Structures are given as structure tokens and as C-alpha cells.
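Okay, so here's just one chain, in C-alpha cells, the form predicted alone.
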Amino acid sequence: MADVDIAIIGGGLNGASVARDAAGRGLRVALFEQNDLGSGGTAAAPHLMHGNFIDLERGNALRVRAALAERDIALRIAPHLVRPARFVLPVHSEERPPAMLRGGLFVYSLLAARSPLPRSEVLDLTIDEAGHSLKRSLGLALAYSDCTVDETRLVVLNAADAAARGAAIRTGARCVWAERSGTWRLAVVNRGRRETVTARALVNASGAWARQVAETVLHLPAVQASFVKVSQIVVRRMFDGDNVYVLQNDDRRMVYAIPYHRDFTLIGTSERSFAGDPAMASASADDIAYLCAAASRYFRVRIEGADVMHAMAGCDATGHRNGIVKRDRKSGKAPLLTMIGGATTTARRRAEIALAQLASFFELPPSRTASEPLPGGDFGWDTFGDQVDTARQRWTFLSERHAQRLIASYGTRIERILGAAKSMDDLGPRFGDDLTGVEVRYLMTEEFARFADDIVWRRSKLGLTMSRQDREALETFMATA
């Protein structure tokens, strides 16, 4: 009998969303992920959890239907994660033109009918507060609902969810060797150490590494995908409220400007053709010059390449919103499915498909990623103001930006977190601003975290703020945890 029922190589969106869902039915499942997870190209999302306004000038309309719908789930069982905005998108007078904008919203705002969310509205950037930090010669926008997402919490939250219903979630464990027959036996290098494990069926999820896993680890051919660099910057906070800004840009390309950690603006997305190691992808000169000018075009500050404070990048399927999700059918082995790209929005609904593929292998049972949270999302999206002030009712010790980075992170699981504790000094040593000890221990021993790394940039994104006296102090204090 194998070991597991799926194994799954790759900690990403993808690997994560598979490893909850499958789980939830009661499959035996194991993750491997040789970093961190959300380490690869989740680490360079766009941060949006959208229908994607774009796509219907593509033509995308059942795609952006779809995805509209994810939306609203997403929200849903992860309103801590996913947070509604109004997204702002100014009227320039050398773009699309006014009527065009207005009619592809008019179909936006049909598509998601059944959406909570408020409907599409015309600003007059001349006397609403949403054009203040904006050019003086932009006078109209079109405003409407979508939301925006910690994409990297999400990966983690799939799979502590994951890890709660009997997965076995593996960070630092790399997958060298892999041979098929009736079963799948793997060779994987687990944080130093060797170890085999047999599997009735095999997910290959590592992203822009799906080539070279299935080339040098599989030995089989690779599916064939081309791969795109994505490149985001952040830089000092640009505008005041929570609007997210919506920029056509010279391109066709749209450009977004939103509000990221409380004192900073994330501008992306740059895209360019990428074909070398995935590991080796970051955000170049030209990419931050792109982003600059994209913005610089329309707010009144002008940013510069010395303004950037952080870049990221990392590598994503071109062409491939909806994702390739591929089953490798030989007679009498063991199955391969191969998960490449594809939008955040639709990652919950991409596990679905994934397992659908595999549903004459194993008796599945319906899946309820859709209706059951993700771990702290029991409480309702609009309540997430209410989320704060109970907290700090209860921890009265509590700022308010302390309180709502808290609820944005853990949501009703902060109580794992703060349990008893009457004052700060009883959440252990401090790094930074009000990152504790007993926060640190428990991304530990609860979301897989390993190093300074994985919690200043993808558990959280505190790095932006962090001493690197803090940062030192909170390596050693890992160490010994």
C-alpha cells in the first residue's frame, strides 16, 4: 500500500489549493516544497483577487464571470485575507476612450449581479477625494468594486487548512528522484535527509520549475508552457484613503497603484518573455523604470527609480489566466498531473479541476473548499471592522494598527496568539515595531515557518520596516525557539 494517496512537488498557490482540497475529501496527502512556501511566483502576485475588468476587452467575458465569482467565495471564506476596495481608474485623454470604459463596466457590473459588492459609479476627479493626489488634468474617473489579497497568507492558510484535515505539509524537502509504475516512489531530500515516499498518484505544481522537475526529476517530457518575468515595486505611501488605482498605461496594459502594509504603495505589474532559471528572476532597471513612468503619468508626485524601497519578481505561464492543468494517462501507471500559471482569483476553483481529473482513480466526494473558511475566516467580510474592536476590547494593550495587521493576518485565530496575555511584555521579546515572540513561535509551529525570511516577507511583509538589528535578533531567537 503507497504511503500517500497524492503527492503534490510545489508549495505555490497551486500545490497548496490541491493539497486543502484534496485533504478535505479525505485523501492521504503530502506537500513538498524545496524553499519556503509562496516563495516562487506567488511571491510577485499582483496582490488582486479580481474579475479582471481587462479581460473583456479581450473578449473574456465567461472567463471574467467566472472569476467574479471566485471573487465573492474568496471573500467569503477568507475575509481576512481578502479585503473589498474601490478600484479608481482615471479617464486619460491619449486612451480608451470614455464611453468605451463605461460600457465594458456596465458589462463588469452585469456579470457580478449577485456580488455584495457596491456598483460602478462615474467621479468627478475635480472635487472627489480620490482625485487629490492626482494630476490636474485628469478630470473623470470610473470607479467600481473588487479586492485585494495577501496572496502569500493564502498560500500558507491552504495549507495549514490542509495540514489541520491530515496532510503532511514539507517546506525544505526537494523532490531528486522520482520512479513510476503501479505506484510512484519518490526520493526526497528532506531538510538534509533522504527518505522515500510511495504515492498513488503525483501532482507536479512547481510553477516555472515544472520543466526541469519533469525533465531531470520525472524523466518524462515537460508540459510545453512559455514564461513571463512579473515585477511589482513598492515605494513610500502615494495617496491617502484605501482606493486602489487603476492606470492605463501607454501599452494598453493596465497598472495598479494600491495601498500595501499601511505606509506604502505597491505599483505593478511589468511583464517581460523569460526563459532562464526561475530562481534568478528579479525586477531590472528597465522594469523599474517602466513602473515609475507608468505612474508618474498620473499621480502628481513623480517617482523615481531611487524611490523604490522594494522590488519583487518572479516567473508566470504567459498566455495561461485560467492555468494548464494536465493529466499524463499511460496504461497501467500511476497518474501525473502537471499544474502550471493561472490567476490567483481562480486557483480554489483550478484544485477543483485538478481533482476532477482524477476522480475515475479515486472515489472523491464533493468538494467544500467554496463553503467552509480558510483557518481564522469564520466571521463575515463586512465585520471585519467590528474583528478589530472586539480585539482590542479584549487586549486592551493593543494599538489599532497592532489590532488590524493582527485580524489582516490570523483573524479569529489571534486568540491562539494573544490567549491570556494582559500587556506586551507578556508576548515576549519585541522586533520591530510589534512583531512578538509569541507571534514568531507560533508562524512556527502552526504556518511552517523556518526563517527570518520567510516571516518578514511572506507571513507578513514587516521587512519593509524592520531594523536590521531587529532582523539579527530575530534570526538568533528562531534558532533557539
Ligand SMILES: Cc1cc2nc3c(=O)[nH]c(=O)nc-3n(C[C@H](O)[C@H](O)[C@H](O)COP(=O)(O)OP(=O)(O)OC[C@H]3O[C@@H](n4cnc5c(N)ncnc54)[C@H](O)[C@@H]3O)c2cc1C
Given for the second form:
Amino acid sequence: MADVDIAIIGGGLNGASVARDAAGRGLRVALFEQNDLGSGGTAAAPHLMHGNFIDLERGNALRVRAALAERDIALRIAPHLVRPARFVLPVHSEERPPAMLRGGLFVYSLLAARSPLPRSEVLDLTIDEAGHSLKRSLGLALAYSDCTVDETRLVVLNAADAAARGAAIRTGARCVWAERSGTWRLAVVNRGRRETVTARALVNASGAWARQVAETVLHLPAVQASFVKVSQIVVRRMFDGDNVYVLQNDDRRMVYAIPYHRDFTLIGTSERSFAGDPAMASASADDIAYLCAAASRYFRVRIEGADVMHAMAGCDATGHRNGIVKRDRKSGKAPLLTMIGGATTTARRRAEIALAQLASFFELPPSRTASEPLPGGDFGWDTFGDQVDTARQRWTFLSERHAQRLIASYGTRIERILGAAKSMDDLGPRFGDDLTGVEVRYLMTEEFARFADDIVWRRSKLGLTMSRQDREALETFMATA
Ligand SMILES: Cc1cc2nc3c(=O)[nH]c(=O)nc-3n(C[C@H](O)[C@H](O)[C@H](O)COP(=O)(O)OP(=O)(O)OC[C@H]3O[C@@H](n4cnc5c(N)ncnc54)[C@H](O)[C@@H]3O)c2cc1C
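One more: the block was the form predicted alone; return the form predicted in complex with the named molecule.
Below is the entire complex, every chain and molecule, led by the chain shown above.
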């Protein structure tokens, strides 16, 4: 008998979503990620969990409707990570005609008619607070509801939930070779040790590495997919309030300016063709200049390269917002599923579609990923503020800011981190702003963190405010914890 039913190569959003769904349906799952969970392309995705309003321009109303439905599911199952926001799109006739945008918004609102989020409206930027940080020449804006998400935490919580349902999640585990017969036999270099695992089915969810994995690991023809490099920048907060700004750029692309981890603004995205090693993708001076110019066109504060505190880049599949989910049917041989790309918002649904392709192979009960919350997500999406207040009543030493961060990251699992603590001193050593020893230990035991970067860039974005000394102290603590 094979060691597991499904082996998954790749711990990005696609791999982790399949792992959660499959483990939840009783399959024995092993996921192998060569670095850290969410450290591939997913780390550079732009924090949006949305219907993608501008997709209507391309005539994709059905896809927008499906994404809006998935967005609302995500809000219910992960109300800590997925947060509703007012998206503000300044209207001006240099780009799309205002009447066209209003028509689009009318359709978007119809497609979101069942959503519990506030309805769309037209804003007068000369009086609405959304206009305070924008240039005076902008008169009107359309405002609609959508959501933001922390993608890397979404990956980690999918993996944690899969593990809670019996999946083996291996980070630092690179799949180097595979042989296919009635089962798959995989060689994995796991933290320097080589091990062999057998699986009844294999999922190649290695993102921009999928071609390379197909050719060099699976010894199969290269996967037909092309990739673009997507970049984003982080600057000091450019505006007050929680609005997400949707900026029409002069190349017809939309650039988003998103409130980011309390004191920052995330600006994305720029796209460029890219053919090299995905691990080497980085934001170029041109990418940074493009994003600074797009934001400076709208905001009163001008930004330039020197203002950029952090930049991310990753590779995303082009032309496949639905993603590629393909089963290779070789008679008599163990099945292979390839999953590439697709929107963040629909990753949960994509995992269902992927597993449906294995329905003739495994007996599968229905998926429950749409109704069961992710770890810590067992509270109502509109009670986020109540969760913060309750936490501050229980742990009276928490500042509002600290409690907000902990609820946004862990939801009701805050209990497992803070437990019986009575003061900050009970939380162990402090690293930088408000990261403490108990949180670090929780991340190491429950969320697969091994190194400081796993914590400060993927399980949080505290790297934006931590000093080098803080990070070194954290690395030392983790090495001995
Ligand atoms: C840069 C970027 C921008 C995006 N922008 C948007 C957007 O604007 N809107 C939207 O809705 N969606 C967007 N998406 C899509 C969305 O985020 C994807 O659904 C998600 O990123 C899926 O990524 P993945 O799991 O396929 O790939 P990845 O996150 O790249 O994961 C693949 C993993 O496989 C691992 N791996 C590779 N080879 C091996 C091996 N041999 N052994 C073990 N592990 C291996 C890699 O280390 C990597 O972590 C974007 C995605 C990217 C990458």
C-alpha cells in the first residue's frame, strides 16, 4: 500500500488549498514545499480578495460573479484574514468614460446582490474623507465593497488546517525525482536527508516552477504555460482611513493602493514578461518607477524610488485567471494533476475542481471547505471589533494596536497564544514592536515556522518595522527554542 493517497509538490496557495480539501475528505495527504509555505509566487500576490471589477471590461461577468461568491465564502471562513474594505475608484475622463464606469459598477453591484457587504455609491471627493489625500482636481469617485487578504497567512492556515486533519506538511522538502507506475514513487530531500515516499496520486502545484518540475523531476513534457513577473512596493502610509484606492493608470491597467500593516501603503502591481528562474524574480528600478508614478498621479504626496521601504516580485501565470487544472490520464498509471495560476479569490474552489478530477479514482465525500472555518476563523465577519474588545478585556495589558494585530492574524486562536498571561512580562522575550516569545513558539509549533524570515515576512509583515538586531535576536531564539 502506498504511504499516502495524494502527494503535493508545492506549498503555495494552490498546493495548500488542495491539501486542506483532500485531508478534510479523509484522504492521506503529504505536501512538500522546498522552502517555506507561501514563499513562492504567492508571497508577491497583491492582497486582494475581490470580484475584480475591471474584469467586466473583458466581458467576464460569469467569472466575476463566481469570484464574488468565493469572496463572500472566504469572508465567512476566514474573517480574521479577509477584511472588507471600501474600494474607491476616482473617475476622470482622461481614462475610461465616467458613464462606462458607472455602468460597470451597476453590473458589479447586481452580480454581488446577495453579498452582505455595503452597496456601491458615488462619492463627491471634494467633501468625502476619501478625497482628503487625493489631488484636488479629482471630483468624483465610485465606491464599492470588496476585500483584502493576507495571502501568505491564508496559505499557512490552509496548511495548518490540513495538518489538523492528518496531512503531513513538510517544509524545506524539495521533491527531486519521481517515478510513475501504478503508484508514484517520489524522492524528497528533506532538510538535507533524502527520503522516498509513495503516493496513489500526485499534484504538481509548483507554480512558476511547474515546467521545470514536469521536465526534470517527473520526466514528462513541459507544462504549456507562460509567466509574467508581478511587482509591488511598500511605502510609508500615504493616506488615512481604511479605503483601498483603485487607480486607473494610463496604460489601462488598474493600480491599487492598499492600507498595509498599520503604518504602510502597498502599491501594486506592475507586470513584465519574465523567462528566468522564478526564484530570481525581483522588482526592477523600472517596476518601482512605474508604481511610484501611478500613485503620484493621484495622491497629494508624491513618492519616488527612495521612499520605497520594501518591494516584492513573483511570477504569475499569464492569461489564466481561472488557472490551469489538468489531469494527465495515462492508462494503468497513477494519476497526475497539474495546477497552475488562477486568482487568489477562487483558490478554494479550484481545489474542489482539482479533486473532482480524481473522483473516479478516490471515493470522495463532499467538500466542506466552504462551510468550515479556517483555524481561528470561528467568529462572524462583522464582529471583528468585538473580538478585539473581548481580547482587551481578557488580557488587559494588550494595547489596541497589539490586540488588532493578534486578532487579524490568529482570530480566536489568540487564546492558545496568550493563555493565562497576566502581563506583557508573561509573554517572554520581546522582538521589536510587539512580537513576543509566546507568539514565536506558537508559530513554530502550530504554523511550521523555522526561521526568522518565515515569521517576519510570511506569518506577519513585522519585518517592515523590526531592526536587524531584532531579527538576529529572533533567529537566535528560534535556533534554541
Ligand atoms: C506574482 C503573483 C501575482 C498575483 N496577482 C494576483 C491578483 O492580482 N489577483 C488574484 O486574484 N490573484 C493573483 N495571483 C494569483 C494567486 O495568488 C494564486 O492563486 C496563487 O499565488 C497560487 O500560487 P501557486 O500555489 O500556484 O504558486 P506558488 O505560490 O509559487 O507556489 C509554488 C510553490 O512550489 C514550490 N516548489 C517548486 N518546486 C518545488 C519542488 N521541486 N519541490 C517542492 N516544492 C517546490 C515553490 O517553492 C513554491 O512555494 C497572483 C499570483 C502571483 C504569483
